[in-house]
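This document opens with one chain alone, in structure tokens, the form predicted alone.
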Amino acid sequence: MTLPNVPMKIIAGNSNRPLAEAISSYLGIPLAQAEIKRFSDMEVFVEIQENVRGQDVFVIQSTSYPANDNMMELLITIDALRRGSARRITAVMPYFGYARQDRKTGGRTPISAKLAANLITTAGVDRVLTMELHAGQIQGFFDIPVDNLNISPVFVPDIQQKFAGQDLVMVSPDVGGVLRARALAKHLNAELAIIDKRREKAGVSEVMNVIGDVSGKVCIMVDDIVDSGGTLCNAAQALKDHGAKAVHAYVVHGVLSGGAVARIAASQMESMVITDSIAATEAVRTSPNIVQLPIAPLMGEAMRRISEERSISELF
């Protein structure tokens, strides 16, 4: 769809208002006036208080905690925009919360990522912009265009600045993340290592082996999501047991539920870097070894390119 000279509007949901404001500031476009509230029974109500007829509208909403509330906010906002005759609606989801349920893990279990994709598409969105999906093939769950941004433009400069001149090894904490770790290793001209682990049940992991040479080197673990932190903490211990000089982590989406922040603080990791795709809790903000990197420039530039019908892949 070509939208020549169509005004661009940005709507912010409640999941991550600071990120939406940072993107708005980067683009120099004020957030559109919208009321997103709850009735007494927690039913979601949305009213767009500006004209959106014929315009190119971007709705910024991660489906992070509380995931179901934020998902309903997104769906109802999309419906309000569609009924307001927006020309094109793009769901900007820095964190797609149901992405981990991307396959059947046993008998009679759902593929919730596909269901979530169906709901978003049916609500009336024309395009999805997200970042570092848990599995790239989730793009195929949508029957509309999906732009899945790579984190390299955010992580690579930070790693180069902090670890210049050091002998680095990029580490994937599991086999599923090898492509992500390998891509960063290529950018940084670093070596690659892999943690081989066996997961006995959800939320519990057992590290079995370290594939690659980490002795005397600075190890940087790379992952898309950190939730309980158990996998990364166990992996950090395994790397230290194999002679790693130091262990750090770079993770895109910091879910950090339960006691994850305290667990990470007590682990062998000297630092963990996450992005602000999910709004930081008080525990994250005050943690001595967790740092957030801003993604507003990357997300904002991608939104500008979508609106102007320009290539996004050139960013990488």
Ligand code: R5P
Given for the second form:
Amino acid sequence: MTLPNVPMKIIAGNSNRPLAEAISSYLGIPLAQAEIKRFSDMEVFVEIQENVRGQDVFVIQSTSYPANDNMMELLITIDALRRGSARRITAVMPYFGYARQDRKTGGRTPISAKLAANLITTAGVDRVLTMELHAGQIQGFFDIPVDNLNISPVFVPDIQQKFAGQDLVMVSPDVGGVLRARALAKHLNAELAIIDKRREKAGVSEVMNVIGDVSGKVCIMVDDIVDSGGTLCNAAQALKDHGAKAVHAYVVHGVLSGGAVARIAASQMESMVITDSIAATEAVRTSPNIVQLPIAPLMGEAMRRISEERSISELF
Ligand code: R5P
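Please give the other form, namely the form predicted in complex with the named molecule, since only the form predicted alone has been shown so far.
Once more the chain from above appears, this time first in line as the rest of the complex follows.
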């Protein structure tokens, strides 16, 4: 479908209004008038209050906390747009919740990321724009185009500016994140280290093996998600135990549930950089060692390129 001359329209769900407003301002396109509200039993109701017939519509919604409400908002908004005869609908999901459930972890467990992909497709989207999926293969859960943006244009300049001239090691806090850490290490011409967690016997505490040399170096851990903070706090301790000079973290999606912010403040991490793919809570905004970097320019540019049928990979 070629849509270079079809006007873009942007609809914001309720999950992250500040990000939607920043994208709208980057693109110079006002957010479309739409009402997304609840009936008294919390059913979601959506009314798009502008014509969308024949238009190229982007719905911005991270399926972050409350994940299920935000997912339903997204699905129902897509349904409203499809019934309103939008020409093309793109789900812009800076954070794709449920991505962590991307395989069966035991007998009789679901693959909820696949179910989420099926629901979004069935609701009627034509394509999905997201960022740093938990595993790249999740793109294959969809039979429609998925653009999975890479975080390097946001993280690399920040790391270069803050850590210029330092002996850096990029660290993957678990084996699953090696590709992401290696990609950033390559951009920064830095070394790579990996933390390998092992539990030798049930009931015996995990051993954190550090693969690579971190002694006397500034370690930058890279991850897609920080939720409870447990993975990164334990990894930071392991790095310090192995002689790291300092430990910092760059994480794409700050889920930060429960007591995560306090746990991170009390950890061996000197700083943690996250993006605004998920709206910051008051605890995050006032945290002494968590900083948010904006993704609106990257997301907005990708949306513009989708609308104009131009390359997105040129951005990386
Ligand atoms: C796991 O594979 C992910 O990449 C993250 O490391 C994980 O989701 C972080 O969770 P938490 O902060 O609760 O340890």
